[in-house]
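To begin, one chain is listed below as structure tokens, in the form predicted on its own.
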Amino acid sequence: MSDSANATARIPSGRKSLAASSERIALGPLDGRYFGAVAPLVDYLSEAALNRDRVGVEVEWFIHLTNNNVLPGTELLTAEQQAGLRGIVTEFDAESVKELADIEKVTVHDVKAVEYFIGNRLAALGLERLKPLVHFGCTSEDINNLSYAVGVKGAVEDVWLPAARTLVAKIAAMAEENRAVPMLSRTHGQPATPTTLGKELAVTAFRLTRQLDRIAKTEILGKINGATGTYAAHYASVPTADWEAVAKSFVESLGLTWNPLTTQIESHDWQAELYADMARFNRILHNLCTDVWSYISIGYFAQVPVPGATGSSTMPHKVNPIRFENAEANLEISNALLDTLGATLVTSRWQRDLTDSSSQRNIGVAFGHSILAINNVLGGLGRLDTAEAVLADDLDHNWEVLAEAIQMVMRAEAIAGVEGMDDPYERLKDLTRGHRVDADRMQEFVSGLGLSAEAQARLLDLTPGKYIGIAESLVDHLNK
């Protein structure tokens, strides 16, 4: 053998460096392959929606302090100015992102530069005396905090709950369009007793839902009260205002609910609290996934095949539930960073450490592939169809199920004093355990057990796909 086949494959040396392309190439996955599912959070929670927010949060700073009179020396200010402030708020694009990423070249510092940034506006709005008033009092994280809340905020309201919405409500659909579709249960992987679909997909639709309404009520906090929390600067400068007042007054202007005992950062914990609960939303949703790859592989959902779609490169058969496997995995990575952000947010070493800084960074990217995950649960949930004769056959496979409702049968039997109804449950359990029992075989037991004549007419007529109980008005309780 040649040594030219012996030699180990490898990747050619000598490529071309794709970091050099003229063309950004994405490095994750939300920015380049899924990008067009996650582009809405763009808006809120990545690094050019952050700095729109800081130049936001300083101009609404800035306009309240002139409008309350609280420094001397200042004035109202005209309609004009005021629209003209906010206007650098509504006209920041991606030419405003440059000149601030210019600026901070120089500056080496985010929150200055934003300053900056607006300084250099007020001339032409008539304001140029008024310069010093912009980031009047305030120390970075007065700003960051409040940025990062209105971030979190919009992309919660506008973004990530409408779409969980809209999936929770597709499970509720499926749930009521399966209401009585009977199905095998299966406890520990064992059959056990009957349930409907429906019913089924309406425990997940509720506990979903109950995390959904958790997340809305999320008080989120800001706070704007200076280098340690104390005002110290603010009654240094101007000692006749009631900064607090002033502080409270503002944050509540933004929408966001006033915290009025800090350090120099807001303490997070609304943020840990909202992480956790999206966290356990996604693996509610982690839970319906794998229940569902697993009734598609036992058969009771088939799959609607995509026209042209490929379902494996060796084997034209398949129809692959990618679409959950997708999601499970999405839901893993965004659940890892919810929880390193809750741990990590809560701590700060004495007044202050900056690893809220890099860990904050971080939130689109978590909340990314929570939406990732949730779209593609709900294009998988789209091409689903009930397979309702896979379902019937498992249980009419499972008589055995039955043995659960004649105990109970004989044990209210024998409470109301019919004989022969002893030892109700081993009689059963010889019969079932470790058997298949079909129709003709349940029947003749039931038949030979001297039960009353209601109660044995009662269990004749009873078969797997009738032993329900309530399974399908269960499914009202997700309207209620």
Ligand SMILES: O=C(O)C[C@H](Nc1ncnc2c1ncn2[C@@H]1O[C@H](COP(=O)(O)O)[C@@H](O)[C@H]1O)C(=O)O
Given for the second form:
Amino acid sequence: MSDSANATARIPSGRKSLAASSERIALGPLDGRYFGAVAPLVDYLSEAALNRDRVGVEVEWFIHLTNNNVLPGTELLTAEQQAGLRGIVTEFDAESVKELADIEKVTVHDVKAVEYFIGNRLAALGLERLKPLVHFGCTSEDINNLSYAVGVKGAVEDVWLPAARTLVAKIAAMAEENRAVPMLSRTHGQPATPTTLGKELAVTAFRLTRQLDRIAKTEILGKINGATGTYAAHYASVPTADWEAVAKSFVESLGLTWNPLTTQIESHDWQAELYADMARFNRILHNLCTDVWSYISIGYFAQVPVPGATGSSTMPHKVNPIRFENAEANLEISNALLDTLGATLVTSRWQRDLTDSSSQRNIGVAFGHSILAINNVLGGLGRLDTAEAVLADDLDHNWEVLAEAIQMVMRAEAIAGVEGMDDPYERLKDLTRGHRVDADRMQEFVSGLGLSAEAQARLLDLTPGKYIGIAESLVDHLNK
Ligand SMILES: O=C(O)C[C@H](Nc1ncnc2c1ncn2[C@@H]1O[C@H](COP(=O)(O)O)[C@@H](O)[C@H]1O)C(=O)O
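In place of the form predicted on its own, the structure of the form predicted in complex with the named molecule is requested.
Let's see the whole complex now, leading with the same chain.
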């Protein structure tokens, strides 16, 4: 071997810096390879959207104060002035993001930068005199909590919930299609009383729907009560106003529930509630992913290959369940963040610490990984075909699951007065435990029990595929 072949292989030093490239290269996958899937969240949960919402809250507060004549010396704004102020929000774009970032470089305070950004636009609207009204009585958290509330509300209602509901509708449709397809159960991983594939999918759809209904009802709170929640600056400057009423009507005008009692920060309990429910949804979905993955593995579902796509780079025969595996990973990452947010956001030292500011910057990431997973599960489910023959074959190899049915029939017969029905459980245990029993052996056993004619006929008609109780009609609970 030559010396060069012996040298340790490594990435060459002196390489170009990718961080210095003119096109910004994403560090994280949500802003890189997965951006397409999470792009709808950018208008709600990106830093730019947060800043736009901050501008929106400041502008609406300005209009609210003037509309309600809260301060002596203000005049009602004209329709043009109001439209002009709101235009600062609707016109907020990439250029505005840059301008705001430049102001923040000087202020080193993100919300103060928003105040200056708006202030710089008042002269053009003939409102220069009212510059002191921007951010009046506010601490930054007054603006931040309302902006996050508006952003998260929009992300849930416009993006996350519709995507999640589309997925649950798909699972429910699959439950309907497979409602009568018998399937061997596997409690503890062992053959157990059969069910139908549709009923098992219906259980998941039912569980997910409950979580979505909770999420849709989340109470989203907001506050605007000053530096320590006492309206001290408000009353010191304008003692004549009913500041609680002004604050309440403002918070409610944003579609939020007014929180009347806080420190400097809105207590964030509603966020913890929401993220716990979303994490529970994610966990139930994760359970579906691993179950479906396992069903694919044992051949219950066939995956329809994507034309032109590679399954395994080395094993040409394979179609890998990568959508479900990707979803599993992304649900775990989403939950790690949702759990952390829920835990950290409900604590703040004394009247405030700034940890919430830094952690809330990751809300979009938590949503993003969940949305990505939802998309992947939807795509994965769309490529599944139920292999009914494989399910039927499995049932036909597990006649011993009828042991439960036979012993229950014997118990009922004993109670009805039929002789010779002693020790049903033990007799079935002797017949079935630890060994396979085929159809002939099972039917021979049933015929030798001395059951009443009707019970014997009922049992002889039973097969593992028919031993499904009312599994099929249970699927109807999805529509109740
Ligand atoms: O209204 C106030 O500002 C009152 C002030 N409390 C603050 N409340 C809200 N934001 C504040 C506060 N303090 C700093 N900052 C600014 O928060 C930004 C934190 O940046 P990051 O850690 O990246 O989230 C970063 O831009 C910080 O400048 C207080 O003294 O109680």
